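In the block that follows, a single chain appears as structure tokens, in the form predicted on its own.
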Amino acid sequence: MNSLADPTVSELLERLHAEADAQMPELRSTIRATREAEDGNDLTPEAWYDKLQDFYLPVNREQGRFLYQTVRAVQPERIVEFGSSFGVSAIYLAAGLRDNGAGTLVGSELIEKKAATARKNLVAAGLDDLADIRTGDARQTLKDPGGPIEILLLDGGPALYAEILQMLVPNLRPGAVVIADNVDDEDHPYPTWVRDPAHGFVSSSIRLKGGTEYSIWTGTTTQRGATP
């Protein structure tokens, strides 16, 4: 079985794909904008995250496809997704758990327009009662993602991806696959973080859109090492 043959998938993904591609000139000109801006260097997540409400920022088509499959190899039971946008990530996800049989996935979006559109777009794919959207920082709705996890998206402001992972751990199982997109800044301390193996996971970055981290959780630490 594959759901991403599926017509009523295939065709509103690639809608959304489509429409996020025409959004990229004005998304690259705002972002260059707002980082020229005299204040650009000093935005916390949540500012960005304001600036960029009317944006898809999604995973593009390969990248979808390797969510996919990493669904279908791990059989997860619990999916996690830090940064849910308007959905595009979570079909994908939740197309692996629906040809898998089983799972649960949890995304979590800051912006409530955004979520909103999300649980739609899940809605038309015929994947909704899989997913749990939560609205909020993602710091307070993934305090508790309701079980183990299998496998870890982080996908939202990629200056919290050290934090939000540090709180989860707790609930990754051995083996658990943590992907962070959208780290291809080589002064982005997130990857130096995680390959530390001091921190517990086996990691390395793999080429796709953005700069993309994947790492494993061997289930153990040597030390707790401070969030970059």
Ligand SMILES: C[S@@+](CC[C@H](N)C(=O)[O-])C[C@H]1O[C@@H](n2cnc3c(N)ncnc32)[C@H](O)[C@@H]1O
Given for the second form:
Amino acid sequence: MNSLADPTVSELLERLHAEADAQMPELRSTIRATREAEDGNDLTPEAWYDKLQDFYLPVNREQGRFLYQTVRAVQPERIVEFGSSFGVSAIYLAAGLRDNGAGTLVGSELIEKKAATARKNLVAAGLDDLADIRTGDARQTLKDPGGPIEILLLDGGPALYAEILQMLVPNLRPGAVVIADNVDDEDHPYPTWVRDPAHGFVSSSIRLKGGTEYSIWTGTTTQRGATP
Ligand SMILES: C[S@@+](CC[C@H](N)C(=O)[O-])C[C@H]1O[C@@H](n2cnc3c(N)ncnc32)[C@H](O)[C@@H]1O
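What's the form predicted together with the named molecule like, now that we've got the form predicted on its own?
Below, the chain from earlier opens the complete complex, with every other chain and molecule after it.
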């Protein structure tokens, strides 16, 4: 069974990816105009995401299939996602749960209307019974993920990745998989942080969308308390 081949899911995903692709020129001009308007007064990440609230910013098709495959391999009881946007990655993850026959996705989205659209898209995919998309800042909404985590997708503001991961370390099962998107910028501090053996992960970059950090929790009880 592969729900990605189910026309309800595949046609929906194709429509969402096509809409996201069509947004790219407008996304680039919005980013350019916002940077110019900043003029040295840097916006907060929240203000940036507010400006980008109409954009999908999704995982690409290849990343989505990789997420689905990972869910099938790991057979997680619980997946947590930081940054659900309109629900594209959530559909890939929940499709894997559906085909495994068990599991829950706990998503998070800062912007209310994006979270509502993500829920609506999960309903359209027939996968909403597997997902709990929480609205608000993930630093609050994911504090209690509801139990042990076997897969964590970091796809919200990259500046918060180490903080969110550290918050969730107490819930990670041994061998939990942590996938972080958008950290291909060589100055980004997250890969250095997560590759530091002191933090309890084995980690490397994989070739997805230019660079996705792929980490496995192998830490000790003591390392569960280490601060970023
Ligand atoms: C790159 S997009 C996520 C794309 C999504 N994973 C997908 O594939 O469709 C990042 C999202 O994270 C959200 N976000 C940013 N900071 C957040 C925070 N502190 N808490 C929750 N969501 C946040 C943004 O509003 C944005 O929709």
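Here the rigid core means the biggest group of C-alpha atoms that line up within 1.5 Å when the two forms are laid on top of each other. Residue numbers count along the first chain shown, from 1. The model shown is predicted, which means the values in this text are computed figures rather than measured ones.
Once both forms are fitted on their rigid core, the CA atom of R32 lies 2 Å or more apart between these two forms.
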